[in-house]
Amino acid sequence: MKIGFIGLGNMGKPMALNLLKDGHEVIGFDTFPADLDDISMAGSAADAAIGADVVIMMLPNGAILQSVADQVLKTMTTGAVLLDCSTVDLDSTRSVAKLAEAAGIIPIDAPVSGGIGGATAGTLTFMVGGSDEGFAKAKSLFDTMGQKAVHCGASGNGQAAKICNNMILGATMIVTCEAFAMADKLGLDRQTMFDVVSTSSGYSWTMNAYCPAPGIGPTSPSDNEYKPGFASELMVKDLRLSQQAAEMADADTPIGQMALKLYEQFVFDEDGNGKDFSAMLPRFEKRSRR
């Protein structure tokens, strides 16, 4: 296929090579382009959607989607693909959507997890929005580019699925700490805590595949000074992202609430800026009860 990829950041720079790798021809274009090996290069983001069949769009915020979606419809092919794999807010995305249906164009959201390591080993998993007919013709990119690819629905809902996934994470990261921390206290050794928890009703992914404690488990950020997999203030983008779903759907959700509290302040108020999000960690450690 022919592709043009907008947002060559940390994310779309090794998926945008996978394609190319796997012999598609892309067009990439980056407001801040870095070193981007073999990728050829627009002007700008309408000149990457030129003939593509599909364009991928890998954005930091709604506000950019927005923009950037405004400029590529304008000279997309009619029954082309608008593969958006950013995670913004679902009113912003749902936008776009209306919008490429009335150029002629067919649009699917597929947020993705798996982090950079994804990104690079093509291991991703994309949570898919959109029509039955969007999600054929995107399959083998995802297949390329990742490793699972689910089709949840009309557009939005992939962006709905990487919403509702995140707060877990994000929850389940702070109470996978703070029972290390406690673990500590009461004189149990980590590797002990590990074995137990990981093998017991307390399993989870932050536990056995991200485990906060050094030492413990795969090898993680944690194994690595908190170097981010996953930045501490791209969960507190995620979970604010979480909680503007829940106000609009008048949903209760009272730990997705508090996690983002506690996000907000390690990242704003204390030192989790630029670590990632597993040093709640250390920050648990340091702290009493009172």
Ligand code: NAD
Given for the second form:
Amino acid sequence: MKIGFIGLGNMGKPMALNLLKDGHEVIGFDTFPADLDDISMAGSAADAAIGADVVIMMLPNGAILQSVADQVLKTMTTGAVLLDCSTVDLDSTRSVAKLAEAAGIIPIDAPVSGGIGGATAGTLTFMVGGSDEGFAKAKSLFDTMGQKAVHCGASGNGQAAKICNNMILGATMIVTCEAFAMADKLGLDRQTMFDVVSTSSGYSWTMNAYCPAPGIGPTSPSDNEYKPGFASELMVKDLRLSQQAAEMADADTPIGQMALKLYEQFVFDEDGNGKDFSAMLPRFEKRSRR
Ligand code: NAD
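So the form predicted on its own is up there; where is the form predicted together with nicotinamide-adenine-dinucleotide (NAD)?
What follows is the entire complex, opening with the chain shown before.
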């Protein structure tokens, strides 16, 4: 396929390289292009979209997404797919989808889970919103860039799935860290705590696969001085999106709200900026109840 790829940052660049490796023709555009290896670059987003079967976007936020979509929709071919893999607010996703449909373009939102490691290895999970036709057209690209793509329903449902997942992730990480710090104070050995919880009803991805306690469970950022991984400030972004969506939908999410408050405090008032989101554990170790 001929692919326009807009936003070649930490995630976009390795995703584009995997598409190139798979034999696709990739034309990129980025406002601050770093070292882009073999990716050919256009002079603008609109130019990168000319004649493309699919235009992929991997951008920082909803405002930038809307502005880029506005530019590429002017030059895209009717019937082509506009595939947004960024994590953004639902309003932006749905308004881009409306504009695309009005222009005869098929919109797909497909935010990812798996981080930079998954983007490089081609093992991302895509959570996909949009039509059956769009999903079918993009499926082979999901297979190249990832290991799994779940069609979640109409436009916006990919973003909805992503922010629900990450609200669970943030809240679960916090309570896992709280429990380790409490277990220390109760005199319970960390390895024993892991052995019990990882095989009992308190088990979770954060405990079993990404344990925040160094030296326990499979290797994770806690074994590398909490270098991300998944940075705490990205968790703040995703939790903010979840609470924005909760406001929009009038959903009661007290734990998600509290998780956002704690990660904001950790990143903006404490020393969490630039640390993996599992660094909540050393944070709790230092604290007492009052
Ligand atoms: P990044 O900041 O490294 O990359 C974004 C790129 O977009 C940058 O290179 C930037 O120059 C470019 N850009 C900004 N404005 C532009 C414009 N108007 N036109 C063209 N290019 C423009 O961010 P990232 O880590 O690659 O993340 C991208 C998206 O993926 C975000 O929405 C993020 O939330 C999501 N995400 C990131 C991770 C992760 O671990 N980094 C994991 C899952 C999802």
